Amino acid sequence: MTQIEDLSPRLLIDLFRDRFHPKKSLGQHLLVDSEVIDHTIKLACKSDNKPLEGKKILEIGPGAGSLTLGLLKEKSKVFAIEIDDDAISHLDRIFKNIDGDFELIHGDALSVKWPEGIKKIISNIPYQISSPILSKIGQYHSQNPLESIILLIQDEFASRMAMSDGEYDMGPLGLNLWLDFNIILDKKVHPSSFIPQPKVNSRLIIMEPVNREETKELDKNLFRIITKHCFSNRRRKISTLLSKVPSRLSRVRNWHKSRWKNKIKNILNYNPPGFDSGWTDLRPDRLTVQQWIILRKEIGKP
């Protein structure tokens, strides 16, 4: 019987890479960086103060595995979900008989449906997935409320998450993550500690579940629908952008087109609480977050 023991990363990959290629139109770059890994398990640990022993953990994309293992040694319930064929041979074939908890759920992530119960997500994202998946992290969230999620992912994807760098960061990204996590930045990862290397830096991230007064009563699905339509051409005005109807209005409840350009042509005529004469000839990367959260809300009174 495999020990968790006598396993490394480092065997993990040159185990899989025995048999298989990491395939590049799936994203696959295998973190074999064990500093990496110790880092990640810590961040989990220290992101409420809990062990994560007994924790159930999402893994999306496992790869080789060696994230996995550094769960496993912490005694987690992993479940990790895998659409490679040739990873889920690999992973099956060594952590099958391993003591410990691990469910292998072999499928695209994006639709298979998530175990109930996770309390942490932990994962190495495949850099082509990281919109969508943070997408099914939010609806995942609003039914089964997380503890804490650790991703690793592209860095300069990381920064726009957290709109770190000011109006260029900001954008329909980061504004909607902002309603429900605090989006904090934390170790930048080399090319190195990845076999093969990716062409670009990668940042590990923490994303905290947080409950703001602001959003309260809330429509988040017309805020979303908002701000990208406004970011889908930044470099025009605001009233050029509200002037026209979101491709999207209609699916949100009793909204439609002649309700929207009433309410856009009342407010476009005045400053709302909290804006300046002349703010309808912003752009809309201009605009604080607290804004779009007042002007959503002055949109969607009666």
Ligand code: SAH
Contents of the next structure:
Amino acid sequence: MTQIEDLSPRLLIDLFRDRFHPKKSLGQHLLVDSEVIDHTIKLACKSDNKPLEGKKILEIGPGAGSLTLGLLKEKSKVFAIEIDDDAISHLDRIFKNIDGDFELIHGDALSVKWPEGIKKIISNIPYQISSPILSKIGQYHSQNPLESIILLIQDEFASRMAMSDGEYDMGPLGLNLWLDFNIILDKKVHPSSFIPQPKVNSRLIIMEPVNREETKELDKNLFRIITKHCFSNRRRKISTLLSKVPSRLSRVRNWHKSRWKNKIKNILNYNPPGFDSGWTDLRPDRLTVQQWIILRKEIGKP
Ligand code: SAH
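Let's see the other form, the form predicted in complex with S-adenosyl-L-homocysteine, since the form predicted alone is already up.
Full complex below, order starting with the chain above.
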């Protein structure tokens, strides 16, 4: 029986590559840098200052198993969802007989049912599925509250999630995440930390669930539709954007074209609290998060 202490990220990746080629199409950039791996595991422990031991953790896309190994060393209960047959065969072989609590789920993380009772999620997330995975994390969290989510993603995508660069990063992605999470940018991770190397820098981020006063009883569905609609063309003025009815409006309960048109006609003629005159001439990336919340509340008033 292989001992967990005998394994290292480098060895795991060598064993994987002895048999298989990493697949670009699945975003297989395998994390080899022990410093980054240790730091990621530490973030998962630190984010609520409780040890990982016995805690149910979901890893999305374990690949050769570098992060999985770190989690098992912390004695957490690891569920890992992997889509790739080759990675599954490798992980099965390596971790089957290891002394650790590990459950491998073969499937697409976007469509398989996630195990219940997960407290944390960790993932070196493939770029191709970053956005839909975030939606799925949001849905899971609303039914099954998470303690924290630690992700390694493209640096530019991380800035958009955190809206860290003002207007440039402002958009529906960050605005909608803001409703439920604090997005904390951590270490930048250089391409040389991966095999094979990606073309761009990556970033570790922590998603920390929050209950915000401003979003209590807010219909997030309508917020999502308004923000997506207004950023569909970020060079237009707010007045032009709002005057058009969002295409998916009828999916929100009690909403229809004429209710929207009447409401918007009123709103465009006054300054809601927190808005200066001339606000309707602004472009959508000039409004603050708080203003979007106010706007959503104004639109939703009976
Ligand atoms: N966690 C590993 C591997 C990261 S590479 C490490 O850090 O080294 C991304 C992994 O996600 C690959 O193993 C890839 O096969 C897997 N993956 C890609 N799309 C997926 C999907 N839809 N569902 C589950 N896993 C997926």
